[in-house]
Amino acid sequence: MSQSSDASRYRPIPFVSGAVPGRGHFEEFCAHPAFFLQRAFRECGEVCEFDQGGMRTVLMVGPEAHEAVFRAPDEQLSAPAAYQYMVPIFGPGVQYGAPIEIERQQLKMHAKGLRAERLTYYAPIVAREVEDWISGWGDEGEMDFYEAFADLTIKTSTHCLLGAEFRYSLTDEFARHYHDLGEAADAAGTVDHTRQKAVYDRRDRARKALGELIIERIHRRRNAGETHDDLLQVYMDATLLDGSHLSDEQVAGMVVWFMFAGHHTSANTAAWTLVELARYPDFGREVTAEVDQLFATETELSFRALRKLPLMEGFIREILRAHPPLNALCRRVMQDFHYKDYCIEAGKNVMLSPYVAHRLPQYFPDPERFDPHRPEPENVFAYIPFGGGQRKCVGNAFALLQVKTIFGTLLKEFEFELAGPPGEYREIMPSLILRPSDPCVLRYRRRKH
């Protein structure tokens, strides 16, 4: 069969309006990535195509795209391929600058950490690390709660990774390079890593930072012949299919990624939830009735505590609906990709949104009604937001373990409200994290029990 022949079996791929020659859509993208994904899908249905700087890119919506995408092999559909821009970050052996072989192996590595004997351990160190937060509040007050919760977070990340002598002792320092990194993970950095030369210079400086910060302890603990129970011991003990240890640097490099996942996600979602809760009193109230009906039988927030919070589960899990943290999933085409009567051929990207998946009604009815006692889709690729298949965002369990322990601390004895007017708290994308407005002030009164 002759080329032109074979592409008559394919329907042409709608091309989204408005692009910009020799640019295409690339300014409308960076400025807000979820509002353009959700532009092109309203105009082009549930397979389209936009110009992303040069990289043609090919937005896929709705549960049959999201399972085709994540059932696809890495020889077909490539992450690494992708986001390469994530390597500097990482670092080289890690992650997508690892050989997928290896980069398989290092995500058992970090299952490895989370099991759930894991996670019991660290749900009361987050506790205690809010606790030590609120203690200085006093009773009442203002606080922009979108940077604090960055802050609290990376203690608590660092707390639970690195120990608590890292964590006491570093914390300021590890929190400023892991801003610098942040600031370089941004929707420009999509089609070229390199563009943003300042900003890039302060991420490579901030890696090395990070790397030799972490790779002091490493030196320290094995001098010292200590072990710890923490993630960075898991790292140092793991070993390879072939019975070989990581090496220091790549040890770095996944405290480094992991941290990564784990502290944006959280982070994000806490700030979100914290908004929600006070824009709708009503399910603020519920939630924090459960949390008054667990204090009345449990003394402490542990891991087993954690699972007699169905509502505030339910309330988290609507946050990561209406406001997901990623909304690009990205995967480089390597061999042409047949879906539906479509191909894609290879050299382009595909993406999908949770933003834009999450506000379906035929799986979401009334999406954009705010609503903490949704049910769940029954298709379990309608939900999103932290990917699917055998690359789902590793950091996940960690995340809502954090968010789930900060709120149960939080309301127990605090009651928040808007600073501002409900409308004042709008979806920003500085970066590739979908965040609150800036500044995200609320006020905060301590309960009388």
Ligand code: HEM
Second form
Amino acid sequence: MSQSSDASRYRPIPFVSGAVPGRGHFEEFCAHPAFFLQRAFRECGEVCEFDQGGMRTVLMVGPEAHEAVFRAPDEQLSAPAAYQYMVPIFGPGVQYGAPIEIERQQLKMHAKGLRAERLTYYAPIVAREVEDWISGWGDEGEMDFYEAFADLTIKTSTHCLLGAEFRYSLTDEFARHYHDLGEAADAAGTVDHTRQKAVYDRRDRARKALGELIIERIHRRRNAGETHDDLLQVYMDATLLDGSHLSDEQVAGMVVWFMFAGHHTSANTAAWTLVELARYPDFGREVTAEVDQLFATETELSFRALRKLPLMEGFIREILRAHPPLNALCRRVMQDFHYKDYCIEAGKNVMLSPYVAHRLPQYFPDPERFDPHRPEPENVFAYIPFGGGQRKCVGNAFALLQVKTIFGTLLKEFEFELAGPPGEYREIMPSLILRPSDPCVLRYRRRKH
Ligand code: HEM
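Show the other one: the form predicted in complex with the ligand, since we just had the form predicted on its own.
The next block holds the full complex; its first chain is the one shown before.
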């Protein structure tokens, strides 16, 4: 049967209004992806199509659609094909730049480095980093906490995942290079090609420099015959199914990939957590009381002690519902994909948006209300800040541990308030991440115990 007669059996996919000739919805999408996707859903419903400057993209909304996408094999809905622009950032031979069977083994290596027994080492390290940070604060002051959390989480991640030697010798240089790589991911969708070229040149220089720094560390360890209890060692020792090891270049790529995936997502979650604790002082007091109760019986924030912070955990989960950092989860359709009465043809992209999904009133009643006591929906595919299925975030437990430890340590010593009117702290999306508006200034004051 010909494709056109076959296609006539399916329901046409509604097309979002407002496309500009030759550009489609590209500019509107880039200006604020989450808001654009919300508009598209409100106008057209659970399945709708838009034009990202020539790339036909189908937005799919709701747990049933999420499950269908997350469960589809890579051969049909491919993440690597959709995210090829990430390959120059991480380097060849890893993640989407590696053959799919190698990439799967690499994902398992990441997961191995974050197993529960390893997480027990990380909470005290994060707490120590936060204590070092606040030791220079004095009794009160103001700070741009978005920038500050970006700085802090690069230190905590470097320290936990790559060891103290990395953390204390490389952090500033590391942070600069990561910044340049981050810009390149954002510029993938930019309209300005002159800017894009400059950004890509900086990306390539940063990636080369990072690779050299990491490979130098690998050589140092090997020459000294040292082994360490961190993720770098996991990658250095790992064997692929054919018995071979990752090359040094690939080990460097694994480090860059892993740090990149976890850095801005966690920093952003920490920034929103602080903003909402201050915007809703009653909830802020509840969470602080829970921290005080914990320290009545515990002397440090161990992995075990963090379990005694269910209110804080609920608060962070509500942050990830209301302000999910990643909002354009993409797959390239490799073979026609059938969903309900629709056929999404090969060559298009499908997209899921946690931002839109988390505002469906049938799963999250009164969705615009911030409510840390909200029960989790029964359907696990309704709440998707960490994605789902085979490609669900491997760093989710580490991210929660990190944010809980940061706030356990901060709230013990300080109280916070917004420095501007509450309405000033808006959701902006200048890049791939949904973040609080810039600058994100709050006041802090040392608590009187
Ligand atoms: C609040 C923090 C975080 C959020 C909201 C988040 C979100 C996500 C999402 C939505 C995905 C799936 C992407 C997709 O399906 O296309 C993902 C994948 C991933 N995340 Fe996270 N993440 C966070 C923190 C972390 C951390 C701390 C790490 C590492 C330490 C990490 C490592 C990864 C990795 C390795 C993947 C797999 C990427 C792939 O399949 O290529 N993430 N994350």
